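The form predicted on its own is given below as one chain in structure tokens.
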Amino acid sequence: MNVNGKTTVVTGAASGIGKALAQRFEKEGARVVVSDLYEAAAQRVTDPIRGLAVACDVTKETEVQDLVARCEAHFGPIDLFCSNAGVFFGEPDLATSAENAQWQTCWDVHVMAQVYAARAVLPGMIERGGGYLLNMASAAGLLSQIGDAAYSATKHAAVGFAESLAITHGDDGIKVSVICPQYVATPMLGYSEGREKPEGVGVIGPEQVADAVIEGLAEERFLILSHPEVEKYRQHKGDYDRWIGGMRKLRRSIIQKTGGTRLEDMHKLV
């Protein structure tokens, strides 16, 4: 997909990826729809690039649907949807020692609001002949992340259901791409926004994801991977049991090194 002339609507897009995004679709010369959970942060985006801005909570249906109403009212039919919103809590101690609130809301947020999206425009997508999923998932969800089973899990399960979308829907003309970025220079990763230069191994900024999605949708790639490395660890896992060893070295290294399993430390690491 080239997006120029396209309604796109990204979520989270706020800041970090999700604004990365955004400006680039607009850049494209796509029509924008910047949605977050914040209506003035999303306007903060917006304003620049001449797009809608829309307070939408992701894990509540009817505000997606609302989202989704409030596009097509103003832009058209919607071309692609992004979804992009995204938490991160990390973990106390044991894998299981996040709070049930914090595994529910990953939940919510990295699996149900990409159900809800897809529920609100497969119809309209369907019967004009084609459309597009965007859903951002994490390297997390081919590897792991360590430090945040919760993360990892329903990552995990974001790639399981954009899979279950492009198996289902690609005789539909529905097409679907799954990011897996790697580490970041987010707010999320301990970053201001647009203001520090990444640290660390294989942190990059969040423009070099937006250019991997370009190239991707371009090319209408399922497995959209700003870090071209990630493949190489992915088929490391041919052998489970010695990739679990190496990660088990690797969580051991880490802890030695920063005293813990904290994001904004260890990605100076890997």
The other form holds:
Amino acid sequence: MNVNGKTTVVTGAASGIGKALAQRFEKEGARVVVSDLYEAAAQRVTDPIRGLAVACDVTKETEVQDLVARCEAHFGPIDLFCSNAGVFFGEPDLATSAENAQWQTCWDVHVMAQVYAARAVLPGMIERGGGYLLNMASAAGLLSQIGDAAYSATKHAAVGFAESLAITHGDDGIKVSVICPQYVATPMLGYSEGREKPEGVGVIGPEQVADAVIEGLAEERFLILSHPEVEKYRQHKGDYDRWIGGMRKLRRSIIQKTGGTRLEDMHKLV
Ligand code: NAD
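Follow the form predicted on its own with the form predicted in complex with nicotinamide-adenine-dinucleotide, if you could.
What follows is the whole complex; the chain from before opens it.
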């Protein structure tokens, strides 16, 4: 898909990757709905790009339905819905040590929000003969994020849900892509908006993710990798036990160097 002239929605678009995607879609000629938890934050992104700012907590199905309705009332039918919102909590020690509420939030934001969005837009898209679901997951959804089992498990589920969407609705004209970046310099990693140079050679800026997305959409490719090395790491999983051995070694070395598995420290080592 070329987004020029298309109506697009991006959730979690007040900062980081979502903001970069919204800005890039507008630059490519799309009509853009910038959605996030708070309207004022979304408005700061839309002001310079003439988009529509809509507040939406994606964990609430009625708010996702309202987001779709407001977009359709303002711009008309949605051509591309990008479910990008995400959260990251980390875990104190054991792989089970994040609180149940944090597990639930990860599940709601990373998986159910994408179900609600697809449920709200699919009937119209199928009736019109096509549409695009662009879902954010993470390299953690293909590999695993050391130090956050809830993030890893729910991002794996997001990849699985995108696979089901693509298999079930490809014949309805529905295109599906899942984005699986590794480290990106955003507030999630402790960077303030666009002001700091990424630390760590494998850390890229959110605009580079937007470049990869535009390329992936043009090719209508299912798996969009902004970090080509992720494909190589994914191949290593062909031998699961060896891969787990390698990840255990990596975890030991991270703990030795940083004293823990905090995302803010860990990403600087890649
Ligand atoms: P970010 O913290 O800058 O942006 C996340 C956005 O999601 C925020 O604006 C936040 O308000 C919004 N959000 C959170 N909960 C929400 C909810 N319930 N309803 C609506 N909006 C909500 O982080 P980011 O790095 O730009 O993350 C964007 C996406 O990319 C996430 O899904 C994240 O998991 C994924 N991702 C990030 C990285 C990375 O290294 N930064 C790597 C891979 C994947």
